[in-house]
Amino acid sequence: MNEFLVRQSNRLPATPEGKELRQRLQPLERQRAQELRDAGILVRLWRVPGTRDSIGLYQAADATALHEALASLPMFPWMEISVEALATHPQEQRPG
C-alpha cells in the first residue's frame, strides 16, 4: 500500500443554495468517509484551523485507487484537492 497526503478545500458557494446543499451532503460525506476509514483507505483526518479545509492521510494501492476513493465522496465536485505521494524516510525504516 502507498501513502498519500491529501489536502482538500471545499468550494461550495457561500450562497443560500450552497448552504442548503452543504447541509444535505454533509451527512452523506461523513458516512462515506467512515466507509473509507473502515476499508483502511482513510487513515487520519485533520481540520485546518480557521477554515473548512482538511488534510488526510490515505492509503491506496496506487494513484488510480486513491482517485476512485476521493471521487466517491459526495462533495467531490466542489473540492479542490492536492495530493502528495509519500515515501518512507530512512529514519522510519525498521531493521529487519
Second form
Protein chains: 10
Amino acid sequence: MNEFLVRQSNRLPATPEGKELRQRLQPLERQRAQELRDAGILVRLWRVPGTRDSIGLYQAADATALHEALASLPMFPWMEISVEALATHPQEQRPG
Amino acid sequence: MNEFLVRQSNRLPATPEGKELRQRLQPLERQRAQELRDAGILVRLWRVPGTRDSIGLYQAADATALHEALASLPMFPWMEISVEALATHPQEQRPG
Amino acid sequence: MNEFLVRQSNRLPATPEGKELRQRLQPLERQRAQELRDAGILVRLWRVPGTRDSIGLYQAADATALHEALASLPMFPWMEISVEALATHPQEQRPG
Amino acid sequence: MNEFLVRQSNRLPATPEGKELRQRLQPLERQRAQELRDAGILVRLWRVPGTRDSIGLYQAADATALHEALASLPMFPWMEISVEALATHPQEQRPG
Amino acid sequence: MNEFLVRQSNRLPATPEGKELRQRLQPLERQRAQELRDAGILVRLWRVPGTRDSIGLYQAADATALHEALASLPMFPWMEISVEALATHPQEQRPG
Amino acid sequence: MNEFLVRQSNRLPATPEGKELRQRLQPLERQRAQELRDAGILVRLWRVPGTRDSIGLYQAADATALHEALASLPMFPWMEISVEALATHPQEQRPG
Amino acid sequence: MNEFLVRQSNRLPATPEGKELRQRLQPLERQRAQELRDAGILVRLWRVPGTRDSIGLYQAADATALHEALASLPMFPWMEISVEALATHPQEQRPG
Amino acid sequence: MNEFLVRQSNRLPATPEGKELRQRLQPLERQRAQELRDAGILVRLWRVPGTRDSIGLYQAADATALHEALASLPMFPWMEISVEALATHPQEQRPG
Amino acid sequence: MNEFLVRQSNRLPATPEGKELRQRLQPLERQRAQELRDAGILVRLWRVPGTRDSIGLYQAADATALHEALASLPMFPWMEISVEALATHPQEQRPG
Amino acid sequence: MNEFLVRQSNRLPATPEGKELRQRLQPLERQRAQELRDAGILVRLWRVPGTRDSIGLYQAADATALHEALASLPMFPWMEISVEALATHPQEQRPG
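Can I get the form predicted in complex with another copy of the chain as well, since the one above is the form predicted on its own?
Below: every chain and molecule of the assembly, starting with the one above.
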C-alpha cells in the first residue's frame, strides 16, 4: 500500500457565484470524503490555518488509484493539488 | 499559549465592485479586529509599506483557534494568508 | 494540543567523518525518537523517497515544546527543519 | 505497479578526492544499475545535458521499494534525488 | 533523433464554458495524440496525480518539429507547456 | 521611529570548531542583545521552531542605525539576516 | 532620513477599460509624482526596460510616511509594490 | 553598442476575443519586427518550444532605446518581458 | 540542426588552489572553445556582467552531441550548466 | 550612457583566513571604489541592512564596460553580483 501527502488549495473564487457553488458543493464534498475514509483511502485531513486549503494523508494501491479518488471529489475542478509519495521510515518498519 | 506571525495579502480586485466592497467591509473588519484585540488574540498589526497587506502578531491556544479567529474576519474570503508558528526564544524564557 | 507537520533534511556530509558520525548517532537518534513516541510527541514518521530526509507528524502543547523536542534529537545540529502548524479540519472536528 | 520520475543530481565534489571516488564508484554504479534494470525497476535513464545529473523512469511496488532500490546505488550518499509519482494517463489506460 | 520531457499544465477554466470546451475538445485531443503516437513523436504519457496536467516523453528531429507537434494539439491554446531536452545516458549508449 | 521585522539564520557550522565558537559567543551574544533591549532597539525575539534561527521586532531611527545594532552582535559574521521595514497599520495609528 | 528602493509593477489590464483608465490616470500620476519630487520624497525613477514597471529611489522619515506617499499615487490600487529599506554605505558615511 | 537577451511571454488570453486580437495584430507585429531587423535592433529571434513565447537577441545604444523598440511592438501591452544585459565575452573581444 | 541557449556558471572556488587551477585551465578552455567554434558547435558567447558566468548559443545534431561538446571543456567539472532547447521562430523560417 | 542597478553579495567566509583577507582587501576596495566614483562609473552605493551586501547605482557606456569596472574591484572574486539594466523613465526624460 502507498501513502501520499496531498496538498489541496481551493481556487473557488470569492464571487457571489463562487460562494453559491461552495455552499452547494460542500455537503457533497463531505459525503464523498466520508466514503473515501470508509474505503481506507483518506486517512487524516488537516486545515492549513488561515486558508481554505488542506493537507491530507491518503493511502492507495498506486498513484493512479489515488488520482481517481481525488478526481472523484466534487470540488476537484477548482482544486490545485500536489501529491508527494511517502516511503515507510526505517523507524516504523515492522521487523521481518 | 501559542504565538503566530500572520501575513495577510488583500486580494480584493481594484474594480468598481471591489472598491465598493472594500468600503462596505472596512468598518466591519475594524470592528471584528478590535474584538480580537480585546480577546487578546490580535496583539500587534503592521502595514507592509506600499501594499494593502499586513503582518500581524497573534496569540491563540492552538492553530485551530487561530484559524477560527482569522476566518471570522469579514475580508477573510479575499485574503491570502500564511501562518508561521513562533517558539519562545531562550533569551525571553522566564527562569524556573 | 497542537499538531505540526515537520520536514527534516539531513545535512550530515557524505565524508568519512560524516559517515562515522552518522553510524555513531543513529542508534541514539532512534532511542530518543522512541522516547518522543512514548511521550505522544512523535506520532508518525515517513521517509522522503530517494533521500535521508523525513516528514513527521508531531503533537505538542505549543511550538516552544515542539522546538525543545526537536532540539533534543542527537542529529539536530545537522538537521535543516521546517515546521508547519496544522489546524483541525472541519471534517474531523468532534461535534459539541 | 507504480511508475516514478526520478531526478538525480550528482554532488560529488570536483576535487582530486572526488574525482578518484567517482572513478572507483562508476563501474559499481553501472553494475548495480544493470541489476535494477534486470529486476524491471530501472526502466529508462537520460542524461540532463551539460550536467552529471540524470532523469530516470523507475517502476516499483511502492515508494518504499523505490527508496530501497535508489539507496542501494553506490553513489547514493552523494546524490540529491527528487521523486515524482506518476499516474497512468487516461490515453494509456487499457480498456476493461 | 531528440528525446524531450514535456510538462503540460491544462489551464482550461473550471467555468461552464470551460467545461463545455473541454468536453468538445477531448475527443479531438485524443485523436491528434494518437496520430502523434503513430508518427513515433509521442512515446509515453503520464498523468500528474491530483491534476489535469501531464508529463510526456516525446521524440522529434529537433525542437522546431516538437513545437509544431505540440502546437497541433487542439488544447494547445489552453496549455502551459515546458520542454526539457534529454541527452542519451552513457549507460544506454549502444557501443560503436 | 522605524519598526523592522528581522530574520536571523545562524550559519555557524555543526563542526567541533563551530560548536566551540557557539559556546564561547553565546553569553556575549546574550549580553549584547540585552544592551539592545535596554536601548529600546530590540523589542521582541522569537525562535523559529526546529532551527537556531530567530525572528525579531526591532526599532531604530533608520535602517542605518538598525544595521549598526545588528552588526554589533558577536555572531553577526555567521548570521544570514533579512530586514523588512514595517509601516504603522491604520488600525494602530493614534488619532491626531 | 530613510532611503528606500521601491519596485512598482503596473497591473492595469490590457483591456479597453484598462487602456482608457491608464490614459485618464497618467497625467494625474505625473502630477502627483512631481509633488512628491518637490517634497524631496521621490528622488529618482527608472523604467524597467520592456515593461510598464518602475524602480524608484525614495526618501521618507519612516516606512509609514513612505507608505502614505505611495498610497497617494492615483495608480496605487493597480500597483504591486515591494519596498526595500536601504542603509547608508560606510563608503558614503560623512566623517564625524 | 549594447546586446540584450529578451524573453517575451505572450499573455493574450485564449478567449474568442484574444484569438481575434491575435489574428489582427500578428501581421502588424511581423511588419514592426522586420523594421527592427532592418534597423539592426532585432538580431535573432527564437521560439520557446511548446509556447507562444520567444527569446530574442537585441542590440541598442542603451536600455532606454531598447525599451522604446520593444514598446513599439503592437503586442507589447499583452507581453510579459524580461531583459538581460549581455557583456562581450573575453573570447569574442577583438584585440586592440 | 538544433539550437540551444546554454548558461554556464563557473563554480571554481576563490581560494589560492582555485585561482591556480583557473590560470592553468583558462588557455586550454580557450583552445577547446575555439575548436568548438571551428566545428560550428559554439556560435556566440556572452559574459553575464559582474560574474564569471556565460551565456552561449550552441548548435548540435541533438542534446547528446551538445552534452559531449560541453563535457569536453576543461572547466566542465567546475561548471553549473543549464541547457534550453530553442525552436526556429516563425518570423525566421525560410519559406518552402 | 547606461544606468545599472548592481547587487553585490559578499561571500568572504567568516573564517580566520576570511577575516584576515577582508581586513587586507577593504582599504584597497575603498580606494578602487573611489576611483570608479571619480570616473563617474559608481554613482551611489547603499548597504543592505543586516548584511555585508550592497546595492549600487552605476553608469557605463555598456554592459562590457560595467563588467570591467566591477571585475577590477579587489573583492570581485568573492562577490556574487547581479546586474539590472535601467531605462530612463518617461517622467525623467528631458524634452527634445
